[in-house]
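The chain below stands alone and is given in structure tokens; this is the form predicted on its own.
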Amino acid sequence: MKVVALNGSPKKNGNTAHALKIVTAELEKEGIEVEILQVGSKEIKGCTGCGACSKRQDEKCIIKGDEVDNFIQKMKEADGILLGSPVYYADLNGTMKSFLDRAFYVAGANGGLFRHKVGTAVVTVRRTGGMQAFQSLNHYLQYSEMFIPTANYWNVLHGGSPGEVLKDEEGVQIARVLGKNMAFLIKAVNASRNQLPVREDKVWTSFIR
């Protein structure tokens, strides 16, 4: 069993770091093995809408010159997606969001490529927009139908240098809480496997008449 984490910051040691650690400590202490790919310092350009993703059926984007199409293949690869943005301006950052858009869309136009994996987002911020992030971040794992667990409280952890989120009593128990129910919706899942909903087909309704 494995889990990708994705660090939607441009700092690989920042508090978006430090949360996605937190989190991947309790999945390896249940055996799942981790990998955290470092989104935030690329230079990843937006989704231009073109669907051409839909007509090749490839599992690719048409953009190329970044990594977005080997990390696609790596999140469909694991069992588990686990979601990690800073907060600069009241949501998630602007490259993170860049390659969820493609990811995503890419995911979704190849049969639902993420389509009951475990996922679920981590965001860290100094003061406000956290619940913003958050929630931007979910809207991603739930349209691609994948299983979310839960903590005991919302997961956003605050602090504003780098470290200082350890700091935060409260969210760093969050990030603890979120690990253990991620591990064990992981097993639970894959246990079972061969008992898992049927795949619907799209059901589109215009609001244009």
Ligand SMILES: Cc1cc2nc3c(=O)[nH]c(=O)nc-3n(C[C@H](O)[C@H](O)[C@H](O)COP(=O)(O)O)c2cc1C
Given for the second form:
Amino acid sequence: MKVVALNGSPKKNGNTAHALKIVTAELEKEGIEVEILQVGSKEIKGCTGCGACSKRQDEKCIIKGDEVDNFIQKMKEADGILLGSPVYYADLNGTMKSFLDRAFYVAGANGGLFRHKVGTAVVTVRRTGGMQAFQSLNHYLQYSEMFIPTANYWNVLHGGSPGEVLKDEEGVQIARVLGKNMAFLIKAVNASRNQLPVREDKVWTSFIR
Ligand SMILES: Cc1cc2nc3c(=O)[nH]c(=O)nc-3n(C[C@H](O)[C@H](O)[C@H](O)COP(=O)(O)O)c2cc1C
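Previous: the form predicted on its own; requested now: the form predicted in complex with the named molecule:
Below is the whole assembly, all chains and molecules, this chain first.
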């Protein structure tokens, strides 16, 4: 069993990295392999809405020259996906959004590559905007028929300068509890693979009658 943890922050060792590590330490204690994917320090263009991923059905984005296709395959192969983002202007940070828009659109357009994986999110914030960013990350997971573990509060950890998040005692506990629950859910889903619901074809109406 494996989890890929995506760090949306441009800082490899900032607060988001620390938050992810608290969660992943619990996964590793339960024998789940972890790979950190560094998203925020890459140059990643946003989705252009061209629809090529739907037409070509090759599990790839038509925009080349970055890690998006590689990371999509790593996410497809994993049992769980952990999203982490710093709060920028009361939402997830821009590079992470560019990545997630493209990766999740390709996944959805190619038969639901992330469907029935376990997925959850953590955000780090100095002061305000944590809930907005957390909900924004959840939108990707909810749209993709993923199973979402929770913690004993919303997954928002507070800290400004890199590492300060470790002083947020309650936030550290939230991340730890989240890691334990994520590990449990991954094992539970894995144990009931042959009972997962059959996928329904999507009904598209765009509210036009
Ligand atoms: C461009 C930018 C925008 C930010 N916007 C907010 C904000 O809206 N609210 C807030 O409390 N902190 C904000 N912050 C602070 C970061 O969310 C906080 O320092 C976070 O822990 C950084 O995580 P990192 O070390 O993983 O990059 C912002 C920081 C930057 C660089």
